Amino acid sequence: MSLRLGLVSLEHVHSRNYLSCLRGMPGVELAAVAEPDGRRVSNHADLLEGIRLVSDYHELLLPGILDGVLICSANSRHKPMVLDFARAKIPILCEKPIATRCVDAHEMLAVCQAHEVPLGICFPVRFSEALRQAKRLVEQGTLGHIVAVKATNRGMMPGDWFVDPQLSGGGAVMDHTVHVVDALRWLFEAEFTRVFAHAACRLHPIPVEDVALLTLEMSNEVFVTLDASWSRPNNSFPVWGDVNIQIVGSRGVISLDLFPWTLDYYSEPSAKHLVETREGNLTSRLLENFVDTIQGKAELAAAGLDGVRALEVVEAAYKSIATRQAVLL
């Protein structure tokens, strides 16, 4: 019997490569889609023939439809469906930023773990294959100790409701943060303890932040600046952003690129430098986990709690700029 998903809301840019990758999973049928606004339905059409449609998601709450929902709405939404969705004791999967505000993730989790429903966060970039080499080799001491990450999470400004700070919470900072953040923590399975941040708008006529520039400082006494701007040229640029990340450490240096995937490794000590490439739907595993996880074969690659973690860096970083001075975690 097929595992039955449902996803609510195709407000979210991502939503047409879930509606894709959900067509085609083995043991996976795509139960429902619930989405009330109908330009958004025409807009993915040719990946809705045969779904059952809803323009209310609480149709989808009661018992026996679903096995596993896959919330993709506006960031100021995400708090009342994932409440909704844990009540009716059906495992979530949910896109980042958990939320807009750490008061109203807390509550989520606290509600999740009350009801003893699943509770991932959408992280593709941790089943990068890239990350998960370099995790190899700093574990493994080959780069030495480690002294500083450069990191940058660039992409088009995506308009629509991200630039509407009641939906969206922020600008880049809110929408691109997270990833880079969540990376480093299960990287270096350490926490970030300082946060210091400069925005503004200076590419877009929107009201919020297009260009964002972070310095943080970790538990483990790893400095990174982070890039988390909508800097990437709309009609120009041969591919929507980048997720970057270079390793300095005493030994040697690994440069990531996650889409699509290059590890770039110079040793010192050995004087050579290697390089790998790959391709990988990251979106897949994404959601082969989730699947698992309900299934009771994996635990969530990424919880709850990291969508807490790495919402409390994008407050922490929001109130830097606010203040115009670092702000400890």
The other form holds:
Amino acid sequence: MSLRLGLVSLEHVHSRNYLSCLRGMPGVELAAVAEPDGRRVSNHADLLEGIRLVSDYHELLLPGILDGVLICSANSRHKPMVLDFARAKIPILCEKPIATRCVDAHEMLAVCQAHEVPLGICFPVRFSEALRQAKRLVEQGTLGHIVAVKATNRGMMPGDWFVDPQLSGGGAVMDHTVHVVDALRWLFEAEFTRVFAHAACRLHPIPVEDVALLTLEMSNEVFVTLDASWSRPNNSFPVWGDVNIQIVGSRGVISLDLFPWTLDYYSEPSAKHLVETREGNLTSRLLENFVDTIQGKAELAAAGLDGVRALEVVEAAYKSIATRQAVLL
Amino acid sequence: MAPGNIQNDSKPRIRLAILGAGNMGRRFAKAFQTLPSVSIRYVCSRTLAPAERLASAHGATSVTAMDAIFEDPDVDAVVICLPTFTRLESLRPAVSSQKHVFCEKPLALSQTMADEIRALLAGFPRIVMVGQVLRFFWEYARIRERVLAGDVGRVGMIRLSRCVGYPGADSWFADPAKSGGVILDLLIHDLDFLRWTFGEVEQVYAKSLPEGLSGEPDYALLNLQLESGALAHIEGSWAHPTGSFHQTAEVCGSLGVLRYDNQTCQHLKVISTVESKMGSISRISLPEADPSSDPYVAEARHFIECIQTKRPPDVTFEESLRSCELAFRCIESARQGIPR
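Output block for the form predicted together with the partner chain, input the form predicted alone:
Now the complete complex, all chains and molecules, led by this one.
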């Protein structure tokens, strides 16, 4: 019998990717999708054909419907949804960031633990084969003594609820800090100890920051800068954005590009230079890990606590932006 | 200015002395030599052999002490290409002997030295120009023109990067007390370009190698906010072991993004298993320039024209000192672990 997974909310831009991966996954049945907003449903009508659709996710809490749930709502709605599914004892994979405040994230962790429900966080970067190889090379001493990391996780300005601080909890810092932070915690098996950040709203008429630059220190004495800006032009840039991580050591440098520009297409019909990147099936591997965890065949690659650790850096970054000082974790 | 010879175009011939026969001394000798109204009279170096080599290539006299140069009334200008920590040793006699001065960057090694240089040069009636060569790179000048024309709209994020091979642990560059380390010696270029194009810096938070690790190739990452509100990220590296020269710039604004990467727009790329002549002489990387627009020739030409037409140079010593002072702020931030 196949594993019945549910997708709760189509709010996050990643939901389309999850839909298409879940539909093609062997051993998995996309049992239901919950989304109250008809506009979002019709945007993804092509992928929702033949799937049970409910407008109120509470219907999916009843026993015997789902073996696991993927929560893909606006950031501030993660908490009530996670609490509900935890109490219903349904394993959860939650979109990042885990929540908009650490105090909420801790409560989510506690409730999941009390009900013995696995809580995974969507950090697909962990599944990058390039990142895994980089980790091996670093551990083998290929770079000598590691000094620093220069990273970017930049994107287009996503609009929608992402720019509504009530729903998102913040702008570019909230959206784009956690992926690289989680990847570096995993790569170095070290924690972040100090956070400094500059941020501003410069590029778009929105009420949240669209440029952000973090300088971080880790317990292994590596220093890191992370450009988390929504600085890729929305209309003219050929790809959505990037995740780049350059690791600098005393004996060498590793440059990781998780989405390398692979195929150029000078397109007459769109009058644009289009580019295809190679994604490396990160989302499929993330979902497979969740499925394997439910079936007792694996452990979650990134669990709730990893989500909290990443959010702590975000919270410290906002504190640093407000005080213009470095913040100790 | 000493009268000098009169040429056909009626511009006076400018007679130079090159102080220092290292990497930059050689480069500037070559750049000045391409200009028709220039003659190189002296090359000075502490050790005779490099001075002789460079002097003979340019028909100049080699000397191992600077006194003869400053005493010679037939020298109009000195080109200072000596290590940063010796600045005052050449600037003081240049001022007292009333020579025009072209000085390689960075102009000052410390705030104390900057204050002394400012006092020394205040009211000095000769041309003083500093080798902020990035201002003469076509690419950077073009970025600045587009930014000032409003082509990228409101600027939000500026990313500048400069990665070269390590000059070597045995080089004076490796001693921060002599060179200022990667932030002063290398990033003075980008800090000066940043100020020139985008204005002054409100706050900087800088990280670089702790000083306890000296002997390892220096590396720095700067996180800056400008008075305009825009943010800037600057990377400086002596930790890229290939020795290749890599400079990049990106400006993100409300109307678009400008990007420049010198490794994707080279006129000439050479891959060879034969070790290059430059490679065996020096491990310091320099940009390979299109000879018709060599930025070193352009800044040499500008200096000579300023002398000939008695107009102040586009890069004043005060401008350059302010860029040094921004570098000092970055170094302080990195040392103290606090924003400055």
